[in-house]
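Starting off, we have a lone chain in the form predicted alone, written out as structure tokens.
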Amino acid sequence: MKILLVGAYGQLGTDLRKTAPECVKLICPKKYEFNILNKEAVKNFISKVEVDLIINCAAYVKVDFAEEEVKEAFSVNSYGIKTIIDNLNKEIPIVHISTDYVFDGKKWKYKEPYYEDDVPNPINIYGISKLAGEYILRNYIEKHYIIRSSSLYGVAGASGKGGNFPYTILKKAKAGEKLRVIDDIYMVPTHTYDLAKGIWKLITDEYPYGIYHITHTGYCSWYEFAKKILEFAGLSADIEPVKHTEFPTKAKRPLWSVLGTKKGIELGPWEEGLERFIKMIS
């Protein structure tokens, strides 16, 4: 099977890579080669390949700064699908990653998690250039995954964001630093590693096209997450729980972003993703 992987060298596209089964040949275009902003880039490297499926990890991920570049987050998350759409012939499958932030949050009353058929509902721009990308391609292509997950780290780290949430927290926590982390907003700790095996399973067996939520088992605040990183780490810090009305930010974030599955691919605790993480940089 051969596989074109947009975004190849990003945090997820670096795993996939690490995890990509024997029966798979990737071909992993650098930006340059391959950058879904430029039409004429895109249709000619479409042109020049053969391929059975595309995996597309490309996106705009700057939260708060999607609030002010809104051109540039729809153009990535949501134009950018359409135009590797628009020079790919339409039998072939693609599979497009999405995120927690298609939800507002409001099932943090029941404490219940966001399932693949719950109703999105976007509160900020990031969460909305995602949920029009996830429409383009539903409406455009039948042979479709879309696959959501929540607050993404791997080894690699976030390029557009400049790392990710456990290597922050290590740095500050080396650094002697004191450590206020938001403590009333829950999620679920996802390590891309495990995310990579469990897309490469959604893909090797077959499951029906559509719409997953692939993320670990369980929840957590940000406050327990950073906790559990300096535990598995062996670090001790100066740590203090606060309210997320203590960080005022330019986009608002949901409350509540918990993902579950109704389909079946589950990666496991977010605790032991979170440890075989830290072993990895160790």
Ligand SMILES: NC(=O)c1ccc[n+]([C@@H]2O[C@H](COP(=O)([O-])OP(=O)(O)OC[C@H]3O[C@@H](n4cnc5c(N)ncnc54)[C@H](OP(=O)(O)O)[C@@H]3O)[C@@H](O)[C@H]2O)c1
Contents of the next structure:
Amino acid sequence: MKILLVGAYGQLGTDLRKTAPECVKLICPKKYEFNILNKEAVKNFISKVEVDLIINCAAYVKVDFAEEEVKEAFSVNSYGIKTIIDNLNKEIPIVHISTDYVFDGKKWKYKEPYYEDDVPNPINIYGISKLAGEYILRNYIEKHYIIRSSSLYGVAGASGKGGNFPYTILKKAKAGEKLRVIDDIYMVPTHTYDLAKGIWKLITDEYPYGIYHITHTGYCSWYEFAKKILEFAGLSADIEPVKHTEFPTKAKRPLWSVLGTKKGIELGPWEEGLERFIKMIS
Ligand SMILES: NC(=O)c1ccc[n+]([C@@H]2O[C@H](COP(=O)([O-])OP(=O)(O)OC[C@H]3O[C@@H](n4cnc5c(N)ncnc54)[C@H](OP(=O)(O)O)[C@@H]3O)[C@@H](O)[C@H]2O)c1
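Could you present the same protein in the form predicted in complex with this ligand, rather than the form predicted alone shown above?
Following is the full complex, with the preceding chain placed first.
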């Protein structure tokens, strides 16, 4: 199977490259060769390669900046997917990565995960632009997988964010800084190495097309996540739980963005994914 991987050198893209099954031949253009903001470049590249499937990991991921850089966020997260579609044989399946931030967090009341059939209602520009991308894909390409995941971390770090949460916590703890971490926003931290393996399973086992939530199981607050990072890394630090209102941000965030699935691909407990990550970077 010949697969074009867009955004191949980002955090998730890197782990998709590392975990690709043997039956897959990956084509991984650099951003200068396949910039989804550049229609001509996309058209030229696609006309030169014959692929059986596309995985799109390219995204604008700066949640707070997106509140100001609305055009940039929509250009990559919504319009970019249309550019790929416009230059493609419509029979070629597309795997597209989306986010827990398409939900508003109101399920917090019930402490119940968001499932694939829950109605999205994003509360920030990033989430709105990602949901628009989902709708574009669903409406133009029948053979699609939309994969929503949450709070990603991987060895490569998110290139769009300049790292990830575990790296920030480890760096601050090693520098002896006091840590103040939000304890009233809940999510499922997800290791991109495990997510990548889940995505390959979805593709190679030929699951039915549609929307999939793929994350680890369980959930925690950012404070609980930070405590586990320190525990697994064998570090001690002065760490204090704080309310999200103590860290005002430009973008509103859902206070509860725990995802669950009714479709069968689960990555195991979030603590185990984190333990694997800490071992990988040690
Ligand atoms: N990070 C999270 O916590 C999180 C949570 C839920 C869902 N997601 C979703 O997961 C996916 C992967 O995220 P990630 O953490 O791997 O982020 P990432 O490391 O920032 O990866 C995004 C990739 O997209 C590339 N890209 C950006 N603009 C592009 C363009 N115009 N044309 C081509 N490529 C472009 C980036 O290249 P450059 O670095 O060269 O710009 C980078 O390689 C995204 O769809 C994101 O929305 C992320």
